[in-house]
Amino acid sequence: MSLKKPTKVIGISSGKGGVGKTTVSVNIAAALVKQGLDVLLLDGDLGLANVQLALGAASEYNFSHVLSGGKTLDEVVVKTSSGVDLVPGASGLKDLASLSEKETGSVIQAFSSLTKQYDIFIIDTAAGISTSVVSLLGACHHRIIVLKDDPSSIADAYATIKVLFLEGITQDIYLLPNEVTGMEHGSQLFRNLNKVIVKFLGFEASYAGFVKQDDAIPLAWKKALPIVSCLPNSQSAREFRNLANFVNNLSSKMDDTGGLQFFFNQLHSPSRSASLGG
């Protein structure tokens, strides 16, 4: 008998739109194919379809079918160009977080009877801290909060770490700096953090490293293609390769069986339920 290899889930979010989390996001996720792994990604921003742009994909079908019941989940995921398997999102994911046990064993069975097995299930979340925002980043192995240089991106980063740590989520968090000038600069930006959420929250984000403004990644979305794919040789490029190595380091949580079935178990667990008011 085959077990389903465990499945690592990584949620990538931001306090504010306008950072590059869905750069950040469709880029790790290509580089991760490139390693050789099987990776699906769940743009988790509401319609707006930045990720199906990024990745230069087109679907008839999004996860709104899925909650309908009109498709499984084989028949609406996307093969990308770059190899990245895409559930293209859509303003009924907004329900993720009030869905009926009845409808949440429907999606769980939906993704537990993926024809594919996967390594690893990125979420790209919508920007901000609503309810079902913070229910995403809580049921996932991993959580990456991008953020730039700048005042409001820097408290708005700041309120969705002080979110998860009132639900009592504070481990797993990765602070990762983006268009910064350099290694020094991301760094920097990384401490000073830090050193608030030290000094109000009483524990310590980790480091994810950093990736550095590049006028080549505007290029990429020209191009609707992940810049790993269609410029390699860039900085931003290496640089997200390096994070693809991060991210492919990270525990796979071992003891949680199931494959993607323990994101939604996680979701809708009534622990988690009760503590975000559902």
Ligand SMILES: Nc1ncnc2c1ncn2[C@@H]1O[C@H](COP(=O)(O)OP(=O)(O)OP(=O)(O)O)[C@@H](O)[C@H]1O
Given for the second form:
Amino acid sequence: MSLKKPTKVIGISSGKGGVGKTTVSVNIAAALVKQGLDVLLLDGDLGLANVQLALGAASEYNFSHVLSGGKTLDEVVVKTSSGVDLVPGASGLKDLASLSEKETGSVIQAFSSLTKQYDIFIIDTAAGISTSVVSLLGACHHRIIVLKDDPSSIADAYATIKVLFLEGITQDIYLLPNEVTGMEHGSQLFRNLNKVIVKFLGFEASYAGFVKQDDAIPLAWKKALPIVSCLPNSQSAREFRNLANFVNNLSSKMDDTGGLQFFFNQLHSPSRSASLGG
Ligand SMILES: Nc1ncnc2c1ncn2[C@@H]1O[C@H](COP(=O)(O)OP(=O)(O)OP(=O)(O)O)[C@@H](O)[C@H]1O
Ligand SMILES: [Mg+2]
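Switching from the form predicted alone: structure of the form predicted together with the named molecule?
Zooming out: every chain and molecule, the one shown earlier first.
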């Protein structure tokens, strides 16, 4: 009998860089921890150690040491002060979607041998719309696309969703407007992009909620802490707690019987598009 609880896998992406993926990832993760959940965050950024900086963590090892077989995942996971467990990224992550069968086997083994069983696994993907980012997103249960109200961010969010669509993935895609002026601006941005998605791709994305522009966010970055930890009474901390509730309420997939195995099986399943396409 398996006592493993299902792990909900959430991918955070944007296409365009610098629109708030890492801010959103670390703050949703930290807010979920405050709700009592066990959260693992994977830094999909290649070599920039962005998430480590945002969480004030330093690590000697990263995911490449797991891929090369030198370290177990338990040895690589960093416990951060906000309670989020972090897998530091590595340039090896680029190849996560193109591993050999043997390597895939060891990654699955690595994740299923984690001592702690996580409720939620968040992947902060790298900027851009590379094959590996799309594969990672495709393998997640849910995908959150962060965007700002500027033409290149909107175009890149749409381009990401279009590539997902071309891969047969049209479900469990959520838009998250960041740095907006308020609720109306956020839902307006959502509605505008969603109209384009409906018109040209023929399906609807969902709304995840919004985050306002807040000068306290770069300040929290400087303190190397999530804003939900260092300024819990701020407006944006409240918004991140709302987003954490949203993530918490997303469905766990019943086909996920073995923790994170589902994720890696999806990542390498040739029929992924067919099974996730909907
Ligand atoms: N709502 C907000 N209000 C004010 N500043 C913000 C907000 N969201 C993010 N920022 C700031 O914008 C910058 C970029 O954010 P972040 O690093 O989270 O983006 P990213 O998408 O992860 O970037 P990259 O593509 O480089 O990984 C940071 O300095 C961050 O503090
Ligand atoms: Mg980032």
